[in-house]
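Here you get one chain, nothing else, as structure tokens; it is the form predicted alone.
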Amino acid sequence: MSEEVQRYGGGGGGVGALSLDLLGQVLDRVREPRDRKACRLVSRAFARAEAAHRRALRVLRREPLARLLRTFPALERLDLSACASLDDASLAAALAGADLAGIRRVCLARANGVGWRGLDALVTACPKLEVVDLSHCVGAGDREVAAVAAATGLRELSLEKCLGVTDMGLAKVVVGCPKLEKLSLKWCREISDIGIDLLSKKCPELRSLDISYLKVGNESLRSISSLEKLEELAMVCCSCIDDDGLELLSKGSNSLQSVDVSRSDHVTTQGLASLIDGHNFLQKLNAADCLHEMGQRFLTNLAKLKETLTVLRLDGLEVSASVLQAIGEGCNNLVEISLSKCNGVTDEGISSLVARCSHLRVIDLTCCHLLTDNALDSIAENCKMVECLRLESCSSISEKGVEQIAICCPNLKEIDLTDCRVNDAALQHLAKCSELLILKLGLCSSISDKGLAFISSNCGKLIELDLYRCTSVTDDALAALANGCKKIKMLNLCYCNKITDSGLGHLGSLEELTNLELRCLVRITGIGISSVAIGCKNLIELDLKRCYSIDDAGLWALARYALNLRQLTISYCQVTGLGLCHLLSSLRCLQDVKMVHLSWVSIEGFEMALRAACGRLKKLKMLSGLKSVLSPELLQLLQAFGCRIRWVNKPLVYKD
């Protein structure tokens, strides 16, 4: 793309000719971030355009906020959840100015800086604000959703684990904002039967509601039961809810079409099944991790969402082959089932779901140790549409079942087959899914070079590998990876310990990559983390715990280059006081730090570091022995960026 830009470029007689209305729409077209850059970069023309047309902004830092906002006089969408060390002053200077009438969505997730008086200032510039996501952000409470309240436009609202909003501040928002459609309370356990008493008759709007892990009752439920346009509903681990109150929900309007009750451990298959007697529509039900025994009432009312029901999970629970047979029988438009760590699921079981289920494209097997490549052949021949299997921990299946799972569905996106007994062969099946997104192969002992090499030569789109422990794993499989699939944006090498600095050189040319996980590397330097740093621009999330052998060299190297830095480990690592500032000082977008056992770092270095990233910090683990040592007003400080400290109950060592 951009070579064709430079051939027609930039000057007044190409592009430059061309409307502003006219590059944009071939702007839209561009879907690679990098090919939009080049485009802005050799052609001032695509340069106003980008400004002109752009609606969707994610900032990283606060300090070119301002700036960007009044370039981007369009804008409808802005993500400011990696804007580190935002805080209200700074974020009331960079939208003073700033034309933002436009602006319709605002994500603030886990921005802790921000207290009310930015989201004062934020709503009063925004005033058709309608999306607002504060989700993570644990010092939120009743006057910063008051301040949100403001926005009387609100359709959409996420409060999740916003730990200081009571039934007050959700009363501010429910009558400020009458219009809400979406709204998510998660982990908002302050928040009791009064408040969605409340919400329930001030919002009649509302299409979506998450209550999960609320200390409410079953009178919550019936106050949810008069919204007559209610369609998903998630109540994940109400230990206060049982079938009393699934009752009172299904005397309701019958507008349901999602339902999640799981990890609700009071909710048993009788309340499922009366649920089902007032919500015969229901397209969705997970009832994971909260169901025992399968009860014949239920399993009789599933057959009534013959025609609606698609996806189902019914994790953890107990089951036979009649059973399987019996879902299949009633339910055979689904197309995502869960069943992992179901007991007493049988190849016999499976193969009666599957012949009546043809439509699955999700099929969650994980930790069904009974299964063995019967299995898969039945899945493989009833359902060719599948795009995702998880086969995690079915320790019993091997590379003949993949083979026809290979051979009989093209369409296969993502499988899971760690701790599975898969070799090379398997791989070497696999390689024909030229679809193939996500292939996880954790403790897979038998893969060895030869079976990645398959998988480089024909899996171009891949953007996730996990090879956790596949210890036979050398650097001339990274070779064949950096060389076929280059498109990778997460990798699991941990405890590959054949690595070596030759191997991550050749990881260097994934410039795609985000997420990479190297923990327990012994034979890898900063010569290796050079490489990976100067390559891979986009990297986000680095996990270099245990890698011995790693000094201020890789530190210097991360300092430089891994400007996009958000989450690094460092436990274990050989660095010293001098490298962890210089880390944490150049790296503006880093949040989440661990850095245990760090025993070459005094406590001066340590008390230096935190200081140069104190504004940004928003998660750090160290040992609890630092808690004492390093000064109070330090400790003070980065909780009231509201940065979260774990600390590790280990002893503090140091070394001269």
The other form holds:
Amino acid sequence: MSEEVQRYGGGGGGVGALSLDLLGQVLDRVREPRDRKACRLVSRAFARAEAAHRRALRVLRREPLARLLRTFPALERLDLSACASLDDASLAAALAGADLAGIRRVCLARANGVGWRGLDALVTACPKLEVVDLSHCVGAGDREVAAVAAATGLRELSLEKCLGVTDMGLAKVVVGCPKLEKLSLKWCREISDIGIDLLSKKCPELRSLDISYLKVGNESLRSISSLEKLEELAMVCCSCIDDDGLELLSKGSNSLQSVDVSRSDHVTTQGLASLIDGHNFLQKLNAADCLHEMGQRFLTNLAKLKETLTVLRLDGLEVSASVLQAIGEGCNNLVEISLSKCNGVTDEGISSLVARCSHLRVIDLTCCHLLTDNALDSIAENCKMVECLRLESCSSISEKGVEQIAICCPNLKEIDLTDCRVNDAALQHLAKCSELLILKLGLCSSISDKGLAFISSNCGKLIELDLYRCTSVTDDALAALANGCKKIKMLNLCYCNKITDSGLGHLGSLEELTNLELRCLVRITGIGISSVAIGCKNLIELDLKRCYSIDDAGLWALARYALNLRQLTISYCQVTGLGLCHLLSSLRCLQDVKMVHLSWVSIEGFEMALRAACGRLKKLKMLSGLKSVLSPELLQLLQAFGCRIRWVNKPLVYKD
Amino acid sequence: MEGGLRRISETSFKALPSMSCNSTRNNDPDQQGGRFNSMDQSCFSRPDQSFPAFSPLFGVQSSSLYLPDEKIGNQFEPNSSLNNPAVDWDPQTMLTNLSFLEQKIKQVKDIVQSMSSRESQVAGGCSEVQAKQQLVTADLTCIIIQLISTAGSLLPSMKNPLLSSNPAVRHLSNTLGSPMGFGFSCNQQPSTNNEATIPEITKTPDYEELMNSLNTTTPDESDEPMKCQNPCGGEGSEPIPMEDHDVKESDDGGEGENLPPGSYVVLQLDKEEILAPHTHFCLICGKGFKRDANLRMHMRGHGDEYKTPAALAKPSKDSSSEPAPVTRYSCPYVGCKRNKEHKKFQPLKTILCVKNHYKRSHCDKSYTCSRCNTKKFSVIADLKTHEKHCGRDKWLCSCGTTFSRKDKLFGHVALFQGHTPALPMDDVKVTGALDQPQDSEAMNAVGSIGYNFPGSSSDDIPNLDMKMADDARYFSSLSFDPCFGGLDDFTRPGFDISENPFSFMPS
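Can I get the form predicted in complex with its partner chain as well, since the one above is the form predicted alone?
Following is the full complex, with the preceding chain placed first.
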């Protein structure tokens, strides 16, 4: 598609002759943001068309926000979650001059600086607002939520981890937004049964509700059971909910499709069985880490969901081969099953499970230590559609099993072989899976450049590669990867300590790279970092912890080139105050910095650096010794901007 | 029994208050002139005058624990004639009464004189004048009562029908009714009444009736003659139902307890004792304590003799004597329902109840809630309880209705379309303080220190673009000079830049 556009663009006048509408249609079909950008730069006509047609906008910096909002009047989706140092004043100012009548969806996740004034302005400016995401705005409370509640047309709202929200705020929302269909209250620990009760009385349209980590009890489930359209209910780690609550829930209308009771300690199979009695169209059942033993009634009830159940998670449950067989016979349509950390999972059990469940696509067998190649053989034989296979810590499997999988499951997109002791031969087989997107090989120390060369040559779609502690990997592997897997976004090279600057030089050609972990690569220096910073323009997260040879030169390169960097770990690096100051004052998107044990940085250095960036930082990790020597007003200022500081309790050491 | 509490034990039968005042006055006639000010002192400053509580004879004299005491200034002298209704009137007593009357009249005269002279001088002092007026009224009432009782003391020597058929006395009692009522509403009442000779005549029902009509009665007053008239009931041991005992109206400590009068001992503490922060005092250094145990601990410091196990042990109740009688407490405030002379007297259970009751009902409410600034309390615990809920328990709906409980509010909100809970205004302030003022304050702090990094303040939006990272200046260390040059401006307690910064280094 992008080539096509390029050709049109090359015509120049031809494109200009097309109407804005048509150009807009063309642009709508361009998926990749990078390609759209190319179009925009090709001709004015496209730029105009995009201005008129652009629906979604993700803003990374505060400064251009006002201009952008004026440029794109047709916006429907506005994502401000990554907008650095956004606060009430700047948001209100940006909204004031723009026509935002079309905006339906706003994401303000982690926008800690935005308070009720900003939200007030937003809701006033966007009358058609339907979806608001306030997740992880830890400072948000009732006042903020009340401001959002003024958006009467709201359909979806996420208040995840808005720690200050109480029943009062919830009441504001449920009264103000009666059309609410989807609501997440995860981690809003102040909300109680009373609030949930009001919610279920006032929002009859609710389809999806998340009450995870709340301190609500069975009474809430009684109220929730009156919601006739509820399809999705998540109650992760609700320790006040038990079987009685589930029984109350089962008395409601038979509408639930997805239930998540994972980590709710007091739920047993008995309760789940009664829940299934009442809701027999369940599609997804997540009972991870809450069940301890299997009940017969639950098994027989699971069979009632034969037609519908597609996702089943039983992590941490004690299962025997017979149980797995029963599940396999009962639930033929399973697409996803998770048995991670289940004791008693054997080859026999897996083969009897997969014998009937040929539709399985996702199989999680993490930490099922008893499994051997036989299990992989039976999976390969029965589940040709498998896309995701998690085998972490299944230490008895070998390249033979991997070979079977690679041969029989051409659709494999994700495989986790962390700590499985596979070798280069296994990678050679895996290379047959050309669709592979995610490959995790952590702790497989026998993997070498040779194996990775196979992967690089065939798995061109790879976006995530984990080589944690693959100590035999050298620069050559990186060269091969950089050649073959251009799409890699996430790369973990921690403790691969043979890697040097020249290896990083190869990484520089991975333009898509967003997350890079280089922990404890003691040989890399500022030169290597420079080439990464220059080449990987999209770098968002960089971990340089214990890279002892990194000095100011590396930081200066980052400061100059890694303009999108959002998370940075430079603990133990040999940087000085000057480098730190420069880094923090230059990088506009930087929000999360871990800088523990920077023993070459003086107190003034910290002080200056933090002052330079205090409007932008949202998370900091520092030595607790600094707490007393940094100026109180600086700490106050950081706090005022919504920055959370994690103090590491270790002694403060200086070097000169 | 010598618990340091000054006890006045008397029968509820006693119609008129404050024996001790009375005795004081009679013994120290010279104090009468200055009584207006020293009255309280005369009551409270002489603990040595307190009655020796419960002489052994006390329990023997009658089965009733109510002790009728009949003599003025004659504290519980074991006297066989005390309870004898047939005792003749004593000329000596009569003389004392008359001299008291004389003094009283002189005293009232003094007050009125001082008032008239004061009025001519100062126009102000309205409240003082009022107080004096009340005092005069009270004194006059007292005189009248004294007069009647003195006259009444003659009655036993006459035939009962004589008085009852004597319309003059009845008329007198009727006319006296109203001033008495007024007098009793006055605070000074306890000291102004004199019941000195009443006991001697109270055994006659006619006199009872008279006193009842004088509005000075207590329920027990009418009980007593019933006891007397009831030959078959062992007096006192037979519970006599209190007719209009209001059980519902029980506050601090009453708890609707319905002890029959006579089955318990009534103790009355003085106002000062109630209000005293400490009740146990060290005899050596005078330090006060709230608890006896603390005093005992304290005493150890005064010498080894206080360190013996015996000295440190909890003083045990005399197990040899008869079991301690049930004690209940009376409020010293006359006219109060908790005062033993009230018609519907309801005793207080414990000393703590007395303290709380007295502070709540008869003291200034000196503790004001710092949140709402309207609610006042005289007991600090009440304030604390209120402060826990103040502001918070005002669950307010957008329609203006308030609720004491959140679930009630939510029930209301659920019921009515469009109603929403109103967020308390405190919260607005709190969040406001978090968002803006602090920001701007902090912002100012930055400004004043003189560092302006790009993006470090919110109003620099236009300036931000000029400091792009492509700017080569950033790679010269010189460009940092402006930043670090101002370092001396740092002024921060405990952190002086001129010091060696590495002096913070541990070891």
